[in-house]
Every structure is written in structure tokens, then in C-alpha cells.
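Only one chain comes next, encoded as C-alpha cells, the form predicted on its own.
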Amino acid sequence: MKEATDVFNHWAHLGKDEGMERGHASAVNEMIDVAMERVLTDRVAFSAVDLGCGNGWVVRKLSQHPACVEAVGYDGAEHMIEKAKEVDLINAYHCAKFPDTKPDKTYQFVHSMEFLYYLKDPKNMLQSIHDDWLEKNGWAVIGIDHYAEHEESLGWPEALDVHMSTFSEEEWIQMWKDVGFQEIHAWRANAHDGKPGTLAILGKKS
């Protein structure tokens, strides 16, 4: 099988980083808002960090909001980086490789769409996240498109040639409680016309 970082290094050569902008907007924008409301309970502003940002779209918009004090961006296309960097000079963007990265900072709100699954133990990098990239009593929103209830996904390993963990909604769930995070609440985001919607997940870290 292919590595999903050669899969993504492809598609933004041929542009299709765009598409996928296009594609998840509707979730992305619902997830973010929904974060929103518990992220800015207890504080004013926040700093926020997009784990597989692709090519910056989403560390573009969290920069734009008027709450954020710093949007980072980080994931393992090199491409893909390039491409936001070369579109975006205000904010930072790093080349990784997960779960072996490790932030020299935490943050206050953790972002990631469409990235968990792709990990052959997106388990472990949970736990990353709730102890190496979140700040105590900080948030963490991630969506998630390939999951067991969702059928038509369920092809995607083999027509993509790329490994995908899948779950069902309640074992996605459970890794969250078994990682540490708290309040945890999970729902369908731009769930619509009978289309399953992206298994969105929020939870703090306490």
C-alpha cells in the first residue's frame, strides 16, 4: 500500500488540496463553531494549532478569528506545506512525521480533519494529543470521515491503495475516554439528504 503522505504529496501537485478545501467546509465551519463555545468559556483568546492542515486553509481561517493569538499548522506532505507556506507568510507551518513529532509548545485548541484514520494507531496519537499538544484544560475538535457506520467509506482503503484504521463511532469514542480527554461530546456534522456527515469529536483535557 501507498504511504497517505506520497497519496497527499500527489494530489497538491494536481490541485486537488482545493477540492478537499471545498468538500469539508461545511463540517470544518460547524466543528470550529462548536469548539468555539467551550474554548472561549474560561478565556478571551486562544492559541490553536491544525494537525495534517493540508495545505493551511484551516490555520487560515482560525488566524482570522478574532480571538486566535497564534494558528500553526503542521503535516507530513512536504508538498502540502509548501503550497501554504507559499500562500500564507503570516503564520507557521512545519513538515512532520506522527505520531514521532512533538510540539516545543501546547496550545490551547487542537484542530484535525481527516487525518486520525489514516495512522495505523490513531490511539496513540489521541494520546499525543491530549498530553504533548494541549495545554491543561484546552480543547480538541476532530473530524473523522471513514468510520464504520459509514458504508460508502468503507471502500476507500482499496480504491486509494492506503491503509485506514476503521472504527465505529463508539470505539472512536472510547479511545478518546481511554486517553484521558473529558466532556467529551461527538455528533454528525453536515449530516444532510440522508449522507452520514463527518463523525465529529470534541473533549478537554483537564
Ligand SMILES: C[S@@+](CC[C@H](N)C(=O)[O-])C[C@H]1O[C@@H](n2cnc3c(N)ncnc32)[C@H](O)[C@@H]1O
The other form holds:
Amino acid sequence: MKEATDVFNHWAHLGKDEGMERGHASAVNEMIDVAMERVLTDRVAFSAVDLGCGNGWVVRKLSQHPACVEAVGYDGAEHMIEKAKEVDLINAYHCAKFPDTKPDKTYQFVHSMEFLYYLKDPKNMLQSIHDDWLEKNGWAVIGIDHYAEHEESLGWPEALDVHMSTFSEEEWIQMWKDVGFQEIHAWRANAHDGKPGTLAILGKKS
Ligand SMILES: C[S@@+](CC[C@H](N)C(=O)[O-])C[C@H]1O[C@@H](n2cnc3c(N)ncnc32)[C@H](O)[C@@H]1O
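For comparison with the form predicted on its own, would you give the structure of this protein in the form predicted in complex with the ligand?
Now the full complex is given, and it begins with the chain already shown.
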């Protein structure tokens, strides 16, 4: 099977990152709105990091929030990061592979869309998000389109020739509990007209 980062590096060359941005925007907007209600409950400003940020569009979106003091993106596809840096000289973008990469600081808000299930051991990454990336009392929100109840998505690993870790909604939620997240909330973002929507999960590091 191909490496996910190689596939998405190629997608960036083909301009398919922009299609992903359009396709993910509604769910991500909803995820950020729901998360911000919690993030801004006990603070007036927040720092944010987007893991598997692609071309960095969510980093730029977060940086425009009036309460955001820092927004940073990480992705393992070199050309995604090159594209992010071409259009944005203000926010920081890092080309880095997970799960090996650990941050040199913690953040108050971790966002990730359509990244976690490309890893062989997503629970290990979720543990690292909780332990290494998040500040105490910080919040994470993660969006997943490939899950057992989304039948159409079960054909994606073969279609893309890329590894995807497949879990049910209940298994994903249990993972969040196991790694120590509190105040977990899970819902289907952007579910409409019979479409299953994005499995969105958020939680707090207490
Ligand atoms: C489906 S894309 C989503 C990109 C972006 N979050 C968005 O919504 O447009 C998945 C991203 O995860 C990155 N990725 C996948 N596996 C990775 C790994 N092991 N380390 C770092 N990045 C990875 C890919 O390079 C790709 O940009």
C-alpha cells in the first residue's frame, strides 16, 4: 500500500487539496463552532494547532478568530506545507510525520480533520494529543469520515491503496475515554439529506 503522505503530496501537486477544503468546510465550521463554546468558557484567548493540516486552510481560518493568539499547522506531505507557506507568511507550518513528531510546546486547542485514521495506531496518536500537545484544561476536536457506520467509506482504503484504521463510532469514543479525555461529546457534523456526516468528537484534558 502507498504511504498516505505520498498520496496527499501528489494530491497537492494536482490541486486536489482545494477540493478537500471545499468538501470538509461545512463539517469543520460546525466542529470549530461547537468547540469554541467550550474553549472560550474559561479563557479569553487561545493558541491552536491543526494536525494533518493539508494546505493549512484551517490554520488560516483559526488565526482569523479574534481570540486566537497563535495558529500552527503540521502535515507530513511536503507540498501541502509548501502551498501553505506560499499563501501565508504569518502563521507557522511544519512538515512532520506522525506519530514520531512531538511538539516543543502545548496548545489550548487541537484541531484535526480527516487525518487520524491514516495511522496504524490512532489510539497512540490520540494519547499523544492528550499528553504532549494539549495544555491542561485544553480542548481537542477531531473529525473522521471513515468509520464503520459510514458504509461508503469502507471502500476507500482499496480505492486509494492506502491504509485506513477502521473503527465504529462506539470504538472511537471509547478510545477518547481510554486515553484520559473528559467531557467528551460526539456527534455527526454536517449530516443531512440521508448523508451520514462526519463523526466529530471533542474532549477536554483535565
Ligand atoms: C484527507 S487529508 C486532510 C487535510 C486537511 N485536514 C483538510 O481537511 O483539508 C489528510 C492529511 O493528513 C496527512 N497525513 C496523513 N498521514 C500522516 C502522517 N503519518 N503524518 C503526517 N501527516 C499525515 C496527509 O498528508 C494529508 O494532508
